[in-house]
Every structure is written in structure tokens, then in C-alpha cells.
Amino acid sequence: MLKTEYHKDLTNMNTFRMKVKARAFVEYDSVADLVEIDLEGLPRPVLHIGGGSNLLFTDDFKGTVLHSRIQFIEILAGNLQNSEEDGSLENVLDQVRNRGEQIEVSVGAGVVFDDFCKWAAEQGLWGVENLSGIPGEVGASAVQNIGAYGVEVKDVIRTVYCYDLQEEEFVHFDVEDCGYGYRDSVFKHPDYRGRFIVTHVVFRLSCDGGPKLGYGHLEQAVNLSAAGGKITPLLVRNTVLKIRSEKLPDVASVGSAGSFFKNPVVESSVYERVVKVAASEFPGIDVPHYDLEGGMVKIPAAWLIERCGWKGRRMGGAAVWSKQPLVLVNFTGDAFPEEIIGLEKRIIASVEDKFGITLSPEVEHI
């Protein structure tokens, strides 16, 4: 079914709780909808949007927004050894742990991404439990390369299937071809933006695997939530909620976009100076970091935020978290975009000067 208004309200379709407004606004249950969709009567531009859980809307949307409620997960038919045997989702799982193999579990764009990391997690499935509590929707995620705790999106999926506005075709890229980065994609870059209207995702996960614990205190935190007993998908993903739960505001009660900034990656000669002027200035504190391939190292954005003295600290409607300086907050729950603006831009000066870093934001600007 579709569904189109106009002047639509988009303060619940933004995390940031943005008290926007688009031109016009279309929501499809299925791909036969999607296809149906009169782009050329409908204002321009186009903008497709999942949870809104990584824009900040600057303004009024002049043209039209999409919004998929293509809602399914489904294990592919070629995890059964042959069509005749029973298809149950508890058959195949016994199949595919019997043989060693992973699964393919197909899920609709419009699927909440977190309801899908407890679906795999409540049936043991290893892969996705990592990311539990990144708000979004699947198909976003695939085009966003989210990313939590040593594991990235990228790592699981198989096949991102889209629908091209341009040939007004179906096709798919298999994870090779999607052009993945750190939270980036070939569908963010200017040939594929906007052209790429994802409609469903397929990921193999494993009843095997085990889990990937290797991501700051990740490890002893689990260990501890199992006591001696049997680490499993579920554990992992209970222990990063709370984990998260602690450190990271509740986007139901405080709008924010999550991490607003990306956590930046420098040769190493950068990373020396950043040692140098914590020496300096903070005697007796180590500057975390991740070495890289390349020489290349990557210094945790919140640890310079922190530095500069911004945990914490408000401007006008916005502010800084104080459990964790990478998240910027609509403080008070009518905050302008431009006050986020402004305390973007703040940030990024301040870092800038003592670390001789540019950060760079995740959240995309509209």
C-alpha cells in the first residue's frame, strides 16, 4: 500500500527530534509499491530515509521523502538440503549446525535493525549481536556501514538488493562491489547517491561462529555477565545493550543522531603529535588508539572531544552528553538545527587547535 501526505511532520521520523517539515512524504509496504511511485509528480528533490537515525535536518525538506515498510526476515530456501525436508526454522538451524555451514537470512529494508540482531540472537545465530542497539533500519544500514564493538556491517552481509531510479530496474550488489569503508559506501559516494532505493538485504550468519570480543572492555564485560557459564549470541548482545544503556542517551527521551562524529584515522606521525601535546597537557594519561593497516591509526573522536573540555557542556537547546562526548543532544527537546550546527562547528575548531585533527561528522547534514 502507499501512502502519501503532504506538509508532513518529521519531529518522529528523526532521531534529533528535528521540528521539521517535508513537502511531501510517501511510505511503501512492498517492492510493487515502490515501482508504482510517481517520482514525477511529486516535488523534488528525493530523499530516502530509514529510522533518521543518522540526519540532522537543517531545515524544511523542499522535496519529497521516502520511507519504506518493506518488513520481513526470512532464512533462504538453499540452507535446506533438499526442498522435500521440513522447512522450520528449527530444521534448518539443525541442518546448518550439523553440516558446520553459515546461514543466509534475508530481511526486508524497512526492518528495524535492532529487532533483526535479537531475532538472530534469540535463535544463536553468531554475526550481528555486536551491533545490537544501533538505531536505524536495515537498508540504512547497509548503505551506512554501521559499526559497533569490532564488528561492521560489511562483515555479514552477502547481497544488498536495491531498486535503480535511474533504469527503473532491479539489481543487487554482492559486498564486494558495495564499496564499503569505514562508515562509508558506493551508495554515498555522488554517482550512486540518491539513485539506490534499497529493498532488501541478505546476511550470513552463523550457528557456529563464536563470539568477537576483542573491542575495548567488551571481553570482560561479557566474561563477567556469563560467570563461568556458556557465552552465547544473546549474552553478547544483553551485555553491549547495557553496556550501551550506560554511556548512551535513550533516543526515545533525548533526541540525538548517535555518534555525530567519525572517529578519525591518521598517519602515524599525527598520532605522535597528539602524544606530545597530551604529555604536555594531561602528564600521566596514555592517548588510546587502534593501530591500522598502513601505518595508518585511529584515535577514538571522544577522547579529543573530552580533551577539549566539551563533556558535558550545553549551548543554548544542544549539547554535549555527559556519559560520552561523541554525542551531540537536542538537549531540550526543541532545539534549531542551527544550535547543533553551531556546536558542531565549536567542537571541531577547538580539536582542530589542540590536536591539529579535523573531525569529520557521520551524521549527515540535510
Ligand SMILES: Cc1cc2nc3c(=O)[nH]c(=O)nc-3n(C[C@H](O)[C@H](O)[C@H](O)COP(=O)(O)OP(=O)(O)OC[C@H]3O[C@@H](n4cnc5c(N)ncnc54)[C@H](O)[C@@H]3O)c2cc1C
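So that the term is clear: the rigid core is the largest set of C-alpha atoms that superpose within 1.5 Å between two forms. The model shown is predicted, which means the values in this text are computed figures rather than measured ones. Positions refer to the first chain, counted from 1. Compared with the form predicted together with the ligand:
For residue 355, the Cα coordinates differ by 2 angstroms or more between the two forms after the core has been superposed. Core-superposed comparison between the two forms: CA of residue 288 displaced by 2 Å or more. Relative to the superposed core, residue 298 undergoes a Cα shift of 2 Å or more between the two forms.
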Given for the second form:
Amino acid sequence: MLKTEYHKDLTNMNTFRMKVKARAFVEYDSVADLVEIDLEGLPRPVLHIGGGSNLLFTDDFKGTVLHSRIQFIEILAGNLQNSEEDGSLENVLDQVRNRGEQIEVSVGAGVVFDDFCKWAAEQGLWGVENLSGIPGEVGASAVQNIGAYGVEVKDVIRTVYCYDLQEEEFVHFDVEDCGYGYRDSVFKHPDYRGRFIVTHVVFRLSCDGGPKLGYGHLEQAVNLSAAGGKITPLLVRNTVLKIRSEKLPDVASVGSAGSFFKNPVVESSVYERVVKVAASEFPGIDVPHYDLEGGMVKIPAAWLIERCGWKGRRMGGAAVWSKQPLVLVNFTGDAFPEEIIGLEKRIIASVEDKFGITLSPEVEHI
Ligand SMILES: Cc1cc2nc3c(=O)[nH]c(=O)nc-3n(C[C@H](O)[C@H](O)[C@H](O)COP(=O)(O)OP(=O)(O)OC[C@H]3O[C@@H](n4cnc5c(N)ncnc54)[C@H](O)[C@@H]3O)c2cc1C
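Could the form predicted together with the ligand be given as well, to go with the form predicted alone?
What follows is the entire complex, opening with the chain shown before.
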């Protein structure tokens, strides 16, 4: 089914809860509906959104917003299903478990990503449990290359299926062709941005993969939750959800778009300058950093922001989250885009002033 609305209120369709409207809004249920959309007759530009959890609407949107409701989770069992009379989910999973094989699962772009994580964990399938609790939908997960706790979604993607708006045809990208990098993909590059609409994604999950606990405090927390018992995808998922809830705002009650800034990657000389500033202003405190290839260094933006005194600070309706300074929030619930942008500018200026590093936003400004 196709649903077109004009002057659509987007407050509930962006997790920052900016009170903005779209001139036109089209929601579709299937690929057949998607190709039926007459974009020629609709206001431009066109923006496809998912859950709106990585977006900051800076004003009313003058064009057309598209949203997918293609929602299915389907096991691609191949010859597994054919080899048995009973092709039920349980039977297929049993066969995969017995053979210790990987399993391919096709998921519609409009499925809430965490619903997919929950489904996989409940089936005992490994692969996306560390990504539990990340807001947004499956289509955007493949655009953003979402990541958390040492796993990126590219690690489990096999193929991304899209509709090419320019050539008006269906195409697919195998994972090697998606140009995945840190929160990056070909779909975000200037030549491709907005051209490909993700319709569904095929993931590779496994029955005997085992947990990936090498990141942060996850291993400790999981072992504590398991307390001598078996570590399952569901246990890892629940532990991740608990850790996240202690650190990040719940988008159901506090508007935000998660990490607002990217972690800067700088030359080693810039890092040395930060170390000097830290030594004189915060003696005894080390500068957290990760050495990268080519002598580059990644410094956590959260640390820089906190050292500039922003953690927990409020400016009008906007604030820096008190438990994670990388997250800006719509503190009052009715903050204007200008207030979020005002806070963003002040933070960028003060980090620049103190450390000589210019932060850039991770959140897409629309
Ligand atoms: C509290 C909080 C915590 C977060 N934690 C994490 C985290 O741990 N790790 C992480 O990686 N991210 C995190 N994020 C960011 C966000 O959840 C991800 O970027 C997510 O993938 C955005 O999904 P969405 O469906 O909301 O996409 P949107 O924000 O609606 O869109 C994001 C981009 O994808 C494009 N897009 C959306 N759907 C489609 C489609 N079907 N086809 C083509 N393009 C499309 C949009 O045009 C836009 O460019 C967090 C956000 C919040 C609010």
C-alpha cells in the first residue's frame, strides 16, 4: 500500500524530536509500491528516512520524505529446506545447528534493527547480539555501517538489495562492493547519496559462532551475568542492553541522535599538542587514544568535550548528556533546531580553542 501525506508532522519520526514538517511524506509497504511512487509529481528534494535516529532536522523539509514499511525476516535456507519435507523454521534451524553451518537471513529495510537482533538472539543465532539496542531500521544500518562493542554490521552483511532511483532498476551490492569503513559506505558518498534505496539486506548468522567479547567491559559483564552458566546470544544481547541503558539516553523519553560528533583522527603532531595541553591543564590525566595506520591517531571526542567542561551542561533547551558527553540531547523536549546547533557550535569552538582540533558532526544535518 502507498500512503501519501502533505505537511506531515515529523516530530515522532526523528529521535531528536525536532518539531518539523515535511511538505510531502510517502510510506510504502513493498517493492511493488516503491516503483509505483511518482516522484515527478512530488516536491523535491527526496529524502529517504528510517527511524530518524541519525538525523537533525534544522527546519521544515521542503521536499518529499520517503519511508519504507517493508517488514519481513526470512531464512534463505537454500537446499536445506528442500532436503526435508518439514520446512518449518524450527526444522531448518535444527538442520543448520546439526551441520554447524552459517545461515542466511533476508530482512526488509523497514524492520526495526533491534527487532531483528532480538529475533536472532531468540533463535540462538550469533552475529548481531553486540549490536542490540542501536536505534533505527535495517535499511539504514547498511547505509551507516552501524557498530558497537567491537562488531560492525558489515561483519555479518552478505548483500544489500536496492532500488536505483536514477536508472529505475533493482540492483544489489555484495558486501565487498559496499565500500564499508567506519560508519561509512558507498551509499553515503556524494555520487551515490540519495540514489539507492535499500529494500532488504541479506545477513549471515551462525549457530555455533560464539561470542565476541573483546571490547570494553563486555567480557566482564557477560561473565558476571552468566555466572558459570552457558553464554548464549540472548545473554550477550541482554548484557549489551543493560550496559547501553546505563550510559545512553532512552530515545523514548529523551530526544537525541546518539553520538553527535565523530572521533577525530589526527596527525601524531596534533596528538602531541593535545598531550602537552593536558599535561599543563590536567596533570596526571592521560589522553586516551588509538594508534592507526600511517601514523594517524584517533582521540575520543567525548574526552575532548568533557575536558572543555561541557559534560552535563545545558544551553536553553539543549544539553550535553551527563553520562556521555558525545551525546547532545533535546533536554526540555521542545528544543528548537537552533538551540541544538547553537550548542554544537559552542562545543566545536571551545575544543578548537583548547586543543586545536575541529570536531565534525556524525549526525546528518537536514
Ligand atoms: C541513543 C542512540 C544511540 C545510538 N547508538 C549507536 C551505536 O551504538 N552505533 C551506531 O553505529 N549508531 C548509533 N546510533 C545512530 C543511529 O542509530 C544509526 O545511525 C542508525 O543506523 C540510524 O538508523 P535510522 O533508521 O534511524 O536512519 P535515519 O537516521 O533515518 O537515516 C540515516 C541515513 O540512512 C539513510 N536511509 C535510511 N533508510 C534508508 C533506506 N531504506 N535506503 C537508503 N537510505 C536510507 C538516510 O537517508 C540517512 O542518510 C545511535 C543513535 C541514538 C539515538
